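As a starting point, one isolated chain is supplied in structure tokens, in the form predicted alone.
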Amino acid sequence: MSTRLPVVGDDPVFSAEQPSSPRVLERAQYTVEVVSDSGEGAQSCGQILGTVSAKMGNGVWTVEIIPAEVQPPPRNPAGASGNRVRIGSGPVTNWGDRTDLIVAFNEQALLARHRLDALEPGAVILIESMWQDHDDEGIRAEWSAAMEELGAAGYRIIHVPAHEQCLALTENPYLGKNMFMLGILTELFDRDTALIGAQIRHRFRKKDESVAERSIDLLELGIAWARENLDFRVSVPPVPGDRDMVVMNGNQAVALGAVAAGMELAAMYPITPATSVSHQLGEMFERFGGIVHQAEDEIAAAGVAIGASYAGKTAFTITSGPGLALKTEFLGLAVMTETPLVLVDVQRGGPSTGLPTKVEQSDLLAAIFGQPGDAPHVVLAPATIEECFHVMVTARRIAETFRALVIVLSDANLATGVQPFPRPELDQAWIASAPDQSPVPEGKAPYAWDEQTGLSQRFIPGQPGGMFTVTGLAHDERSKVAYTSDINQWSSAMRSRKIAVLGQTLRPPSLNGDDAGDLLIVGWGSTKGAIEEAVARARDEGLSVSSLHLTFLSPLEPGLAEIFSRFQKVMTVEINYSDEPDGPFVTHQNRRRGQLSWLLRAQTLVDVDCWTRVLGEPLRPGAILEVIRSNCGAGGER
């Protein structure tokens, strides 16, 4: 047995001396991070751990830690790259509060996470030890300073000679160290080595077979090192369910949902964090009759999707915030021509190019109101990775039934996070039926709006008797350009009426908690898991708080004003910016509020408050719990 490596800090749970058998820490949930410089594979290490844990029956939620630059300088805290994996014996719906154990490939990436308050007090740190004896005196000094700062924080720090160990199997440990560290985690959490090996082979399936085999050798080396040197293990027992599960991230779920919905064309221009939807489609779409079109820019991508839809295909386009702005004029064209179109916006931080790799929910008002003129359309927001799959079916059906633009607002938290969910039972009714190409009755107009619903028949090019000239200009029922006031008023009313009809088909949202009380938290999108966990903790403390989560944002789900009236205070929790109510020069009248808060105040005339943060990371349930504690029993504006 090898000599124990240095341990810094005092931990009341784990002994610093190696016992004859490792101490096993039983946990219902446990959070792990793997961080490195960009390009060293920490993300792959965490993704494989999360995916295999989910396949073993654990609840899992993963969050990628991605630097904004493609290749930031090495050993720079701002360039930390990696993955956080929260593993549970039951369902896991968010990334939690802080990390219990972190694997770091250098001390600078580790410092970045420490300074962001990402680590639990007393967290276990497994740190690559090569830097303490580095040839560069400056690096040695950085190491010493970091160890002093981290040691003072009370963490348990375990030095891991990963570079030295990996040299036995590879000339370049920088390209294999992640598999060695994955081996350590495999042993610590008693992960299924066969599943780990299969996942490694799948990840490297497009490379030479030797890459996967060397990776598995490095994995086994890490397992052996952990057995020899670590005095603890972590047990988070999986709880097998009675349903088959699938494991994927939100972008993969969007892609598979598009296939399940019978969509036939995806047009896009690469943009973070939306691009991997097209990567997933690129591997499979053709097998289902679909086409992935990479356009020369965002504007062209929208035009291609609209053109395909006009021709009778079921088409959608994929983007993020900057691309949504560029597509604006074409989205107005889809509304004016009443051409069915689905747009998936994977939100990121803004404005402009903003925070390309960080999560925000700042596109809501742009998605609803961003088009010039009156352009009524539908906006949906999935809240879970499972909903990312099903929302594509819903969006496709609404777009084609109502001849409407439907915007789906996902975000970076959903896009890259991995979670298991029940395998969908496919339904033939999800798939778009072939367009009606029977002869058009003589005299039938392409925009013969039904006065009650605003709906009209969709004509397909080549349909006998269906020839007409399509235009983005104001037009009458025959699609003839018309600028008269009465026609413009009537056509505007018909385009709007369709959205009102859709709204009448929706059900009021369900409440999480009691039907009435001191405080109601309202959320949308990927914040659902964190909000509901915080509400559950607060209710366990005896606080009178409930929550509801909105999927339909335009039109809004019905009954909100009546629901709000049953609570002393209503507030939104969102990942976008709002002024603090006591900020300099901020008044109750001029305060900039969270985007959903703004929308709800306008629609319900209720004084809806808000708590928002734009930290570039998902919300933590502990932070929301503090907000609940400070607002329960406080009616009106804070």
Contents of the next structure:
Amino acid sequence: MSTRLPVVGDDPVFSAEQPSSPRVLERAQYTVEVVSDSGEGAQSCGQILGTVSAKMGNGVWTVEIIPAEVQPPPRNPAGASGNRVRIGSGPVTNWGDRTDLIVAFNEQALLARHRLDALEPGAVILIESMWQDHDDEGIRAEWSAAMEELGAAGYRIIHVPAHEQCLALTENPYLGKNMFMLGILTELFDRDTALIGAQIRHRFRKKDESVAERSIDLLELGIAWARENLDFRVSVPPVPGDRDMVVMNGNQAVALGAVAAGMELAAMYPITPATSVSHQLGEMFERFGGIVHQAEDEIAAAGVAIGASYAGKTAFTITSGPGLALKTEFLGLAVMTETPLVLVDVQRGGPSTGLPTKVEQSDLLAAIFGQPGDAPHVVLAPATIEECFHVMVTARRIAETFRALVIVLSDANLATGVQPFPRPELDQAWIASAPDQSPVPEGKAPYAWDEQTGLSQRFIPGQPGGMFTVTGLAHDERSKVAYTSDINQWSSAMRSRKIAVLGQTLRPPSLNGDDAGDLLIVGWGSTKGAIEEAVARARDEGLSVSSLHLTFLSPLEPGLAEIFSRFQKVMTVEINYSDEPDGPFVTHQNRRRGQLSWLLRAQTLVDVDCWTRVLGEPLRPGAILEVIRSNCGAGGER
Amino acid sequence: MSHSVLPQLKPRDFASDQEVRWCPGCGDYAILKAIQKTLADLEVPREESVFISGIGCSSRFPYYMATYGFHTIHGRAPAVATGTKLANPDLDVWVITGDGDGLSIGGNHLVHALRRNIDLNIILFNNEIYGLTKGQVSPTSKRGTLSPTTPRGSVANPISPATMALGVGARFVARSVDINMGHLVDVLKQAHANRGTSFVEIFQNCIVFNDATFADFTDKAVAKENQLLVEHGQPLLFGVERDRGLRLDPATWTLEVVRPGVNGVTEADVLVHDETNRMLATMLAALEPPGFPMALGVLYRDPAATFDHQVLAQVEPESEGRGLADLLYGGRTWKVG
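So the form predicted alone is up there; where is the form predicted in complex with its partner chain?
Then the entire complex follows, led off by the chain already shown.
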């Protein structure tokens, strides 16, 4: 890896003397974190740095560091709130391993990150120094203890008198310090101050103009302080491109994608981390004829979407794990009545309330098999923020074409991560054409299943001649309740056949790496970037490893068994729980495996192993690399 | 065959070809006839009427209508109906529910439909029992009801559906009885005419599991004596001879039964029904025999802006996705380099 900064211990290394010519550290990629107490604005500081870096042509991936509470107690390690921004010269596909530089508003938030092994050895720490001489003896003691622990770890610690500096411009530095810190980062990374200023103005556009102006003054104060006091700069050269780019997080991408797909109604109930999709829609959906409906509960949100879809609108519902559980019965109704429905599940840690603000991929099997009875439907997962946009078009089209339920599995990592991607070129064909409202020919049935495909035309209320009652009861082609033995068998086959037909239209997944080798890593969803980075590093080490990433989880993309047969060992890497193979009482048969691993084993009869973690954070490519090293040439699961 | 409005549709034109499968003698038959007659009288286009139900005996209702119908899941019909109405406000959307479906498993959805005042006609068939699952107590069952799940008698207090509806802000609350065909059709027409959520509770007899539970005011022998048919602007008089009335006792703020001409009471002392008076409606909804009549008819009607109308007024459709291009091609976009 790159060269390390010198370790100086816990003494502030800056001095009043102005560094004549700061050292410039040239890096291909660099990771920064900003952490504070909740409400002090570390998140906006990090987000602005990330967005501006993207606009300057850097690859960027940001991850929010979020406590579960809105206002947790101050100066508490569990309350650390902020952002990690990984900046690269080329595209950045994941959050990386550890941070190279951290800006901390207090030593407790810093300590939390240190204890989570989030900091590179020798990382640069810019710490607000106001606590060192605080009036409160307890705080001074906490500071000393923290500094002792951090000092022993060998970071380069730089004291920043941010509070004191900000007092020159504001009575309450707690509400402006983040802009001062942003100024330091602006100087350190040579960010375009015009872009930074524009981003600040955008953020405060709904507030009095003076707020943005004061923020920019604080920013400039931070820039000036850094110029005088910091002896290094970091250069991650942007790469000019010729494509128009957009930058957003995954929930914004879902919202914009829904509009691009011609969605007309989003029904939801507030739930972390899915809610911000509806906030984004709330800002614009009405202008496109769309409605955001906040229902009385998760169940009703599904019902409203189904009711709207039944009446001919394109509708979707947004939720996270607990909401997915509550909506289950309605999902079965959508399948049974063949009412098109798109459900976006922004996964978080589970079960139960679990880890509301943290990433996990634990809803896969619930999404596929969670509905009692046989309820064939479609499950797909975007792997990048760009895919969060396009997946909405795909999902809407499949739902309408196949009269199907389509579940989209995003997650907290995608939801809050910010990444630039090429601007989508809008296509009118993405928007659903108006449903056929012409009179239904006499004798035509509401489930006139095509025997080959299981497809049928649905009737929309208001359409003359289509007056049937659709029902969640087993029913025949004319939607009459099934009272004879063969009807349920037949209608079940028709609903299942549609999914088989869809499966036939899918292409086999492409491999990242060689077509054959020692080890194949299989992933799905937001882990793609981390897996591919790990595979690239492993291949640089000469290891025979490839990876494959699935978008369609149900139906599965074709050809998997054949692809798997070309590798000595196949294993999934996922953010969900699995038993260690050598854990107490764990046997090869009884081992509880990663969810994709369960699925692949069942569908391909290949002995697919897994490596999974539920640490409440995205996977680190370095950790995956370790897994690859220890599994290359290891054969099947033993 | 023409599918649009036929001026002379008969009640039977609203009947589907499905065999009706309620128990012989069920009150639901009478309600089905009443609704079919209501729609025929109103000359509504069949393709623009949608009956959405949950689960239970009452919720089989849509099968028997030659309109659009959606037999959904237990308790959730108001949610589906809300989506349907928002999607197409031109539709005439009816919700058919029961005391278990609407007040137990689906209580939340009913409450929120009522407080939103979305333009639905919600018809609650109250038989004070779970019929389809064979006779368990329901949230409207009287205390002491013997059932398979309460073999020693239920000990919970029943919900009064009309009182609950008034309490959560419903703008139209009415009551009728399955076998009062004329009255029921009249109430249903008024419900249909009301813009907003129209809540109609129908006392419906379950002949198998809870026979005669409403006999104290529906039995022919006592119906006239114990039914107070309220009408806006008319004195609250009841009885075979219409010789008894309701008066407000100012000392206790309660209603009392009085006889005009007796003990110095005059006709002027009898309250006149004001359907816009929520307090009066709430007092009327709480009356029951013995001692008081059962108040039937439109207890409360005070129309307000509907949810669907207000939501859709906030929507300003723009031309053909152009606006999204502005979003994606505007401030968010830049060219690198």
